[in-house]
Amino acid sequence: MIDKNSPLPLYYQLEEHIKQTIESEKLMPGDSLPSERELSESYQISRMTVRQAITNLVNKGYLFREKGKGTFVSNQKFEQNLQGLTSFTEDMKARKLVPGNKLLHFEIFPADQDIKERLDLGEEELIYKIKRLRLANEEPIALETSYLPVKLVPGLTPEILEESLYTYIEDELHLNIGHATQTVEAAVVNEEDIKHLNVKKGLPVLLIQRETYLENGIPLELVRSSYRADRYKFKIDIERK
């Protein structure tokens, strides 16, 4: 695997044969990598040229260490582009996972004012507030929140919120969804989200505000939801102009 006539430097080669090996799912999440002495001989390179690809797998988080344990294959990162206006349900399916939800809250009351000016709503205009715990394949991936105006999303109960709510608004309630705006920042991790996505404290999370449009431009959905940021990563293609 590893040709020493090559211009690639041999610690790049090492890399790219592991990097290969996890993307083929040869080596699976939780599984442990030979030791440095052991890769060092397996390929007869120096345990120098084996740590330094090792390394750089690290950062770029294909594997983890534990101190006294070893080096560890970590979960791979989902990835979204963000081209596409999709819902975490047509995400997930698309990925050939199991979405899933668990409703933390649902709850029908006035918009205040940050809502109101954000969903173009009038004065004691009924909103519906939804949070829900994201997962895939059962592991929790975003806390998310949702505002909805009840004018326009009638008949939501927490059992239609068990699938797709897009599919009911779409589907159910004949409503074309258009376009979305949507903001991306890092922060770290609240007691919130602590407690429903099974991180530690400290860490990083996504925070992912979209506000969603019909194609007749009028307000249906403002969303906040904080994402792994262990788990999940964001894709955009740009073009030059």
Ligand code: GLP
Given for the second form:
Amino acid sequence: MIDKNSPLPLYYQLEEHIKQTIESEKLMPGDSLPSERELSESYQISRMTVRQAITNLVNKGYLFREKGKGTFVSNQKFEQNLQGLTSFTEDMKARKLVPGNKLLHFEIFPADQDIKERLDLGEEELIYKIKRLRLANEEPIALETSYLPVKLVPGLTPEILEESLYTYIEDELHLNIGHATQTVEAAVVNEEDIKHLNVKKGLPVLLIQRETYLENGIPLELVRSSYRADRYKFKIDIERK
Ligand code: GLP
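Return one more block: the form predicted together with the named molecule, after the form predicted alone shown previously.
Below: every chain and molecule of the assembly, starting with the one above.
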């Protein structure tokens, strides 16, 4: 596994090897890594080289150190492609995770001015305000607040929202979801995130805001989601034209 004749630095080879062991799930989150001494003996490389590889993996988030206890495999982040207008349920299923929802708030009320304008609604129009905690394998991943016009999505109930909203819109209401604009930015956890996402004060979240439109251009939803930054990362394939 470690080739001393290779032009690749030894620490880098060990780093790649440990990474593969984690990615192929031979080492699982929470597992401890052999000590520096054991690694240096079994790969016949210096302890300094081992330390360099481990430090790099700690910095990249694959491993974490606990004082006096050793080095452990971190919880790996879910990688989410930013292309494609997908639902949370689809994203989790694509990763073979079991999606879950906890409905925290469900309300129908007349839209205020700002939301009315953004959803292109007339006076007196009603909207849903929905707040859901979104789970993957029962672990809280995102806190999501959505606004949708009642006239466009009639019949929405708390029971439906325990499952997929997009499935209801597409399969039950036969509406075609067309496109969305989405922004991703860093934010600091707020009180609600701390309470529901199980994160500590002062930590970052990934704040995603989406405005979704039906194929005919009618605004469908305004959504604000905070994703746990320690469990989620976004990926985008880019091309140099
Ligand atoms: C994602 C999007 C939301 C969308 C939701 C639908 O979380 N950010 O804009 O409303 O998916 O998810 P589901 O169909 O799983 O309820």
